[in-house]
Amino acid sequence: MQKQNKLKVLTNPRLTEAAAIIEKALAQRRTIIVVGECKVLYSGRAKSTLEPGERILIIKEDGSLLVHRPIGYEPVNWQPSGSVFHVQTKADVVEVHAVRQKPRENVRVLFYEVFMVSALSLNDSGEFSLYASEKEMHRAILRKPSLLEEGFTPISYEKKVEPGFVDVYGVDKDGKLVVVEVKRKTAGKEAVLQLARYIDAIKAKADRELRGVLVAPGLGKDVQRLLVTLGLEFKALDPKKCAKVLKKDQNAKLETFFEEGK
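Is it possible to get the structure of the chain by itself, in the form predicted alone?
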């Protein structure tokens, strides 16, 4: 036993010992990990049998169950939270039975040998922060144009121009065209030169004044000087802020905000 209040571990226990730990841990709503040779039977919306193999069983304190193979990140069998558990030892098998009421589903995990069983009391109050990708930053600006600046109106995104694709293309409050290049990380000189190439490609066809804006969390060394030299602008935008915007508006359709390719 290690850290008695937090963690109890037995290696190579007898099946009766493993069953006792699992049953007690379930009653105490602890997180349980069992490693051993097992067979898995499922019945409910369908039926399946997973023949014996060496696997990892995880039961979480909310009543969810996952059976993992030694490879791959997805469970091969699982049951959502709220399951009711029964544990019993019969012959040379420990059976962990998870029952879900609605819809009615059953997962039976039969252990023929247990290599390790642990019961853990875990506390997790940490906030999960989602950092947006560059494409998600594009979407956030399209959904909430004021992230770039007040009065900005998007026209299109990923607009094809000769050197590549402009991330976001729009008009500012004064009617000037705005070409936006977005970077998720600190922007370097190459990002500035890329934006400059887009400006040069569009300038010949534009019928109004044109602005180039580089959007990123920050700028690398000497990048600000290059921006000024080329007549370009910088707007700081944190990917975390973009993620929060998208989270609040997950169900909105991108097409409702602008006409693609206009």
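Return one more block: the form predicted together with a further copy of the same chain, after the form predicted alone shown previously.
Partners and other molecules omitted; one chain follows.
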């Protein structure tokens, strides 16, 4: 069974044993987990000391390092990927020294006792997808207006119109004004009523024909009827699709595309 290769674990090893495993795993670029009592010294952009206590050290294949205390989401000390490691066994201490080149930074983890050391060969090719937030959906539509419909041209976004902010604002292929309300999740009737309020507010100011389009991955149960009653439209759009659009060209400076005023 090749589990043997995947995983090596020692509990309460002698320090010399632990050091040997760590050094070998570093050479083989395996992932390392060490649990034990240690002190940590950092110097670089700033400087820190962490007095002895029991923590978890993780060293990854790519040369990143994490020291985690038993409390708190963030690592207390770390080193980003690409760090270079040295292991030194002194009298009663194993020192793991991680060096980052630019900027020059050092993290030294000194183990006085090791409760567990583990060397792992992890195989992870699973795709990670982060779906868009609502604001990202706005940006995606501005980036690629055809997501809304062919011929749509955005004019402004997050425009103040008194009840609040209109998500996206533009002109369709016939020159008709279009007000767009975006929702990341299935839209309920609040979304429809919100859009209706914007439409009314804008109509009151400029008496011009308007289209209102609700953009969301889906519509709630009785929302369809309400939408039609109010003369509004619906366009299905998946946040995932937006994320994909943005991936191509992520930080277009939309702030400069449209003047805030108009």
